[in-house]
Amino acid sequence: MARLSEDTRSFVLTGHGGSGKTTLAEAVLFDNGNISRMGRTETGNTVSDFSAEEQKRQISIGASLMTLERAGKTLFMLDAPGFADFTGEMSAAIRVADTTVILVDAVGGVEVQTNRAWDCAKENESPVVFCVSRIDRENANFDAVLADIKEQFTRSALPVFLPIGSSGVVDVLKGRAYVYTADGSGKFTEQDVPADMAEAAAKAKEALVEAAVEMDDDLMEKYLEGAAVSDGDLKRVLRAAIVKRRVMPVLACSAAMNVGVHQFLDFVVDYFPSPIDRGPVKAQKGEETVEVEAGAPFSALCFKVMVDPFVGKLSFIRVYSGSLSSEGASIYNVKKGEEERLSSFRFITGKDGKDVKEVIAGDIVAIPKLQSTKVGHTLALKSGAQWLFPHIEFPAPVYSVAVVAKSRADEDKLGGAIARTLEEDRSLTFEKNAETRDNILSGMGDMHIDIVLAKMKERYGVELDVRTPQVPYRETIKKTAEAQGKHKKQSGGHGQYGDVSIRYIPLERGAGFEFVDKIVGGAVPKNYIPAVEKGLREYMVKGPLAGFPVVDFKAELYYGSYHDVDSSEMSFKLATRLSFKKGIMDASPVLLEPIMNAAVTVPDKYMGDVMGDFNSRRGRIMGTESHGHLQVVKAQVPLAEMFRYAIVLRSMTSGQGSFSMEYSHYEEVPGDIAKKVIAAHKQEEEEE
């Protein structure tokens, strides 16, 4: 029997590091058969923390994907990972997923990751689902968490489920309560609702129910009639009020204890939106933006590439519009404007695989050895559709490290090894940096780049060692200044001779360089201009100062002299060199360095910390906003101050801060620091 688009469900666990993702990934797979015992992560053998670098950390580094049959329905599950140095795979795993379920601890609460996605649901526009999790814990507070989840986020979040301590739940839609034996194996018995709770359960589906027909004005009025609403109504509702974001159901379970997962599963079943439901999806075709809906033409979404060691590069899409058989076909990427052959699609589980013929909308599978596709890259028909879907959003990257290869071979396989890393981890970014020449790995945070390191090694058998980059300072002059540069140079036949006369006069920061023809009379002709500027332009690259680029000045050429038979190019520019040196160290010049607008969420407790540390670190609080018991500090701060700041904070916080980074202006170096860099540079200089 043909599969439909409407029987198909995708959702994607997030929340913050340690609320329980995995484990409730490892008990929806035993719960629903898929797998005989559950894994834990603690001894490596869950099934979507399979790689080494996961199994040895006992934390999620990449989302996984997990795919599962049932009640007649398909579900795609995402195990997204919790810690801020790899937000960039949620980011996408939300992207792709009809329905963001996001984890908050029973005793924790709304933490840092929890607002990263919310934040990341919020902008894709994904229905959400809470799940309070590990309600077995001590002092697990169900009622606390909610009531923070709608002081934070949304008055939105309704109950559907109750927990009854830590041994069941109860399921406020059916009236029924769910009491679980303790030792973990999902077994369960249907009970009546305590009579403790009959209460507060029927509250729950009150509100609920009052929030659902608001979707259906005819239900609605029938309802303040009096009258009831059937199960396949409010099932309807209910559903329809999940997708437009106007009802967050809130569920509850302990996936270490095997409890509330069976109901889990039921609701995802139940009133987790298909695709249909979902609706069309926005992209782009040419200059037009077009809805595109599940019936149209085949066409996907690129939103992860993995590459396996036993099958080579594995490239994962969402399906979104369409259905493709594999046999005989070929596939088009649209970003690219080339046709790929198909192999196989495959229904993944984990680490494992297994070949299906063909996809519809909603499905998510993986494509093996597609060779130009990468994350964010449009999948069609060639005949087909040509629109392209929006990219994928990732977070701008917060650590960087100066690399380093340790051998000249290293350093021959370095361009390859870095080239199919990105492709791999759009989090991360490369560059050569022109002005001090270093090669800057960026990322998510130190433990980010340890793992894209090893695996580097693994994989390639590139060992890398590691710096702190080189600050990208600049050089600039505060006051006017004239300088003459002659270069006079006999030596038998034609010599050599230049005299030109430059005003070095201070711009506004960021205005760059202008330079400016003030001569008259013919003092220097015209044909010999362009060799002063280009002169000074190739100059100013290295200053006299300490070596950096000087910027921000104006040099006007007011004067000069010339020979007819001796002068050219090459003496003007020589002339122009002496000219330089000496007018920008007579006006007096100054060091800039880089100044980053920060932004750290932290909670109430670590704001003092945070704020105190800044100061240490020559930065200027902005100001702070509150979200709930969470605060984010604003800060500018120099950049040479924030190399190992991701590593600082995870230890001012235990690992509950996180930060966001951006560049924002140049500024003076204060003068005894400006000391220590000039005379740091002047040593390097004599070492060479």
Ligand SMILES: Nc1nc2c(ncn2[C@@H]2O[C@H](COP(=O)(O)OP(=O)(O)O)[C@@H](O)[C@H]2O)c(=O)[nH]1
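Only a predicted model underlies this, so the values are computations on that prediction, with no experimental measurement involved. Throughout, rigid core stands for the largest set of C-alpha atoms superposing within 1.5 Å between the two forms. Numbering follows the first chain given and starts at 1. What changes on going to the form predicted together with the named molecule:
- With the core held fixed between these two forms, R426 has its Cα displaced by under 2 Å.
- With the core held fixed, E593 shows a CA shift below 2 Å between these two forms.
- A displacement of 2 angstroms or greater separates the C-alpha positions of G521 between these two forms, with the rigid core held in common.
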Contents of the next structure:
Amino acid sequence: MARLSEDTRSFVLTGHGGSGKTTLAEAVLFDNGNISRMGRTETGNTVSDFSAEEQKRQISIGASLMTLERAGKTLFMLDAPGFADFTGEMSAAIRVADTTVILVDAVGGVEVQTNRAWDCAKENESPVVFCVSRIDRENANFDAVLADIKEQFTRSALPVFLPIGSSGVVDVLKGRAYVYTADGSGKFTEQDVPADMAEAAAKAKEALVEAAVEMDDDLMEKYLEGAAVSDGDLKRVLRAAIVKRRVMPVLACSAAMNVGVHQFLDFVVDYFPSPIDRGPVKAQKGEETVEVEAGAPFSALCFKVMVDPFVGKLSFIRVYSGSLSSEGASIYNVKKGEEERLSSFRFITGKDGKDVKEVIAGDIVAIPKLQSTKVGHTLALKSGAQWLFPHIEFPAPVYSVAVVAKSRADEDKLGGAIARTLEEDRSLTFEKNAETRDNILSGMGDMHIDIVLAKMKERYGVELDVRTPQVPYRETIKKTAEAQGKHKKQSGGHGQYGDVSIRYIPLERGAGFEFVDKIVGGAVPKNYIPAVEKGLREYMVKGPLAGFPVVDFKAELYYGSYHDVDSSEMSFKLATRLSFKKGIMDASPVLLEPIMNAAVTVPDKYMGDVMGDFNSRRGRIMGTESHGHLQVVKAQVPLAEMFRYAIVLRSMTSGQGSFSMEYSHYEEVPGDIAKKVIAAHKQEEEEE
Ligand SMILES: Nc1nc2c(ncn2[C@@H]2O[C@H](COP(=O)(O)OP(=O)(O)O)[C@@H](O)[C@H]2O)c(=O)[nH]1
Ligand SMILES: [Mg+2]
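Next up, can you give the form predicted together with the named molecule of this protein, since the form predicted on its own came first?
Once more the chain from above appears, this time first in line as the rest of the complex follows.
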């Protein structure tokens, strides 16, 4: 029987690292009968954390997909990583799933990554379901966490499950209790709500009814007149309220003890929106914004690419409209305007896949061996839809290292290995810095970079050494100076003669370089003037102060002399060099360094530490903002002080801080520090 979009449910498990997402995914698979025993993150045998690096580090690194059948529905469950280093994987998964489940630890409450997941769901207008997790832990406090969620995020967070200690949950909608055996088998009995919870359960249901009836005027009127709301009506309006983010249900579970997971799954089936409930998706057709309905011709978005050493490349797509059979021989990449051979569609569960003949709107599947399709590309049929879904944005990297191949053999393999790694990991960038000549690998943190390097070694046999990148310092001048340069050589035969006088004038920051010809009366013949300018452009790449590019100055060529026979372009270039060196050194040269805009998000209690630390890094605090009990500190800080900041921030805040950073401008390096940089550079030159 053909599947229907109404019967698909896609959701992503998000939350802070360690809140129990991967364990919940495992329990879901176990309770649904997909696996016969539950793996654990610690023992590296969960379905979701299947890569070698995930098993070694006992954390999720990539968003993994699991597909299951439940009560006639097809469920696509994504397990997103919770560490800040892998935020990009999380945001791509939130983008394509129809519901965002945010796990909040029953002891820890709202943490930094919880906040990120919330922000990202909001940006994507994604329905949100909270799940208070690990309720079996000592000091677990459902009420306190609920209050925290309400205060930090939204008053629309309304409990649907109430934990019965750590032994079960009350479903307040059904008015029933589900009490589990203590052996972790997931066996439970349905019971009456315990007497001491009856009042709380009734109140919670009342709050849900009150919020949900607002979705239907007639129903609300009846309700206000005192009529009871039928179960059928309540389900309908509550579903509508969830899609519209008017109600954000709060569930509870202990995945490790397998408590409440059956009820979680039932709630997914009954209340999570289908793609039809979510409604049309915005796309761009030429200049025009269009709304893509599920019934429109086939279209899909690639949100993840994974290179499996055995299977090869897998492109993960979310289908937004229409349907497509794998018997159609090709698929069309709208972004690139290229057709690709379509081999098969695969339903994915962890590292395993199963071929499916047809995909429909709402499906999340993988396609093996697509060549040119990258993350963010829209797929369709050549004869069909020609719109583009908005590109998937990834956060800008905040941690950089310079990499050097260990051997010649490593160097030869580097290019190919990097290209393949970049394709899989959109939070990673690789570029050669034109000024420092460093090969810079940038990512979201030191853990991210470590993992990338480990993968490159394991998969492609490429070993790289890592260094702190060099700061791309620059040089400039602070006052005007004039300098003559005279090059004269009489060593038998043809002589050499060039003579220029140049004025060096400071320009404002960011102005670059300007050359002005002020020669009158042919003191320097017209045909030699280009050689002077060319010489300046060549020499300014390596300034006389410390060998860094000289910027933001004007050079006025105002006088000179020549020799009828001995002058040449080369002589004038050499004369220019003499003038340049002397002129720049006489014009109060200074070093400039790149200044970054940094924004750090931390819980209140770390704010003082963060600000103090910025002071010790020559930072300037530009302002602070508060979001609940999180504070955002904005500062301008020299790049030279920020290379290891990701590590510093983590240890300063026990992993609860996150930050972003972008280039702002160049500024003068303070004298004492400049002296050190210049001395270090001189020493390097002597050693060479
Ligand atoms: N006490 C308790 N521990 C749990 C529970 N779920 C997961 N854990 C443990 O918490 C740690 C992190 O779990 P994991 O599922 O990897 O968290 P994730 O980072 O959110 O995917 C692991 O040591 C799990 O065994 C739970 O329900 N109760
Ligand atoms: Mg995990």
